[in-house]
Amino acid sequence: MSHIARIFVEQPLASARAIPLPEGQSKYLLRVMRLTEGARVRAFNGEDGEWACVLSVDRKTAILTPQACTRPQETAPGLTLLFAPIKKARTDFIVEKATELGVSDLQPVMTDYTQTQRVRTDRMRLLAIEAAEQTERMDLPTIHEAAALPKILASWDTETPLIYCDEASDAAPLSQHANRLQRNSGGILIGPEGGFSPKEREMLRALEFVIPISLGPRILRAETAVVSALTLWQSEVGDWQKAPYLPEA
């Protein structure tokens, strides 16, 4: 694992092209990393790949100057997690773990029995990046504004299977379901604690592009279900068949 610092800018990257970095990002490199002028970074933005960037020092602001592109654009599969939110905690471990396990969008979902009714998108955006940053991922997932389920159903592309994690039912695991998922393309959807009501299940049940799938005989909670459904799809179908980018020291 590369020793050398990455960080999420979003200013675009070109040679020669200085970036003053914001005081929280200054903070880091210069006080917590405690890196001195002529430092090497390591900076994406998610459009122009990764880039190797000598750092300069402004009083407390740091500033990067990149060098060379070390790593050319790549974008994460186009999976969408619907999600119930939850207590802050953990859906804040959601929002890491399924930075972590590449999804492309997240989607908080207001169900029946949603709990939560507050969503910071701008918390969430944080905890991405920083999941980013540390996983060498290369983009960001899309953060969209939380909406109610029939909302979100009725805009869904219908050419693009939803996996309706299902565990009030009798549901065939997701690998039963391989000839119907698409490779690189696809939603995952978790409900709240409790579940999904009853007139929601019919509803989702009721839909030819939903999959309902089981996750086992025993009764997850809402974020290691996530966990799960997402590491199932990325085995089937998902960029896990890739090698993992090892950074030079």
Given for the second form:
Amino acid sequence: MSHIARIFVEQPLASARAIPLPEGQSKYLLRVMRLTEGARVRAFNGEDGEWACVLSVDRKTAILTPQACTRPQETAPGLTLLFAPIKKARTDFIVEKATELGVSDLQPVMTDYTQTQRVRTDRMRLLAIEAAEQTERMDLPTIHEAAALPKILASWDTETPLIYCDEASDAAPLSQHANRLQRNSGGILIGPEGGFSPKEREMLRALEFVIPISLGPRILRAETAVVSALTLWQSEVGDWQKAPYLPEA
Ligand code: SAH
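Switching from the form predicted alone: structure of the form predicted together with S-adenosyl-L-homocysteine?
Below is the entire complex, every chain and molecule, led by the chain shown above.
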């Protein structure tokens, strides 16, 4: 991993256009990382590529001045993770791992057995930013407001295959449905701790764009199912043929 700090900024990145950072990021660079005037920092904003920046300090504010674009912008393949929010720490885990594994969209889904009613999309965004920073990712996943399962299914683009992880049937593993998958366009649906209700399972199975799959003989926790299914999709039709980006030290 590079020693050079890498941070996500909200502002446009362009040569010599100074960016004063908000309090949290200033604190992180100056107090946690203990960087001083003249230090190098990498910055990205999801649009303008990655830039090598030089740090200056004005009292407690860290200011980045972009010097050169060191990496072109790229976007993650179109893959939406639809997940039923679960307990806080486990939802945090899902957001972090899904961002690392390259989803383009995170869609919290309210299902019949969803226990959590409160979905903190602001918190999800912070976690996604951290994961993107650490993972050399160039963009952030789009985080959608939570919505009810029937509503999401009704507005789903029927051309996009939706993989439905179904532990309660004799569905085949993903590899046996590879011919129905599309590069750059897909969705993965994972249920809450209590699984899907019989009504939901019936509704899902009646839809043509839904592909029920099994993740094997063990019943996985929702967050394990998320990581497993994303891994399978990425390996089958995602961007895993690209090599990791290795920044210079
Ligand atoms: N039905 C169970 C467990 C649900 S596990 C119960 O009543 O407790 C949570 C979610 O993870 C499921 O809804 C499903 O989407 C996914 N999942 C877990 N294990 C799975 C498996 N072996 N195959 C497919 N999906 C699985």
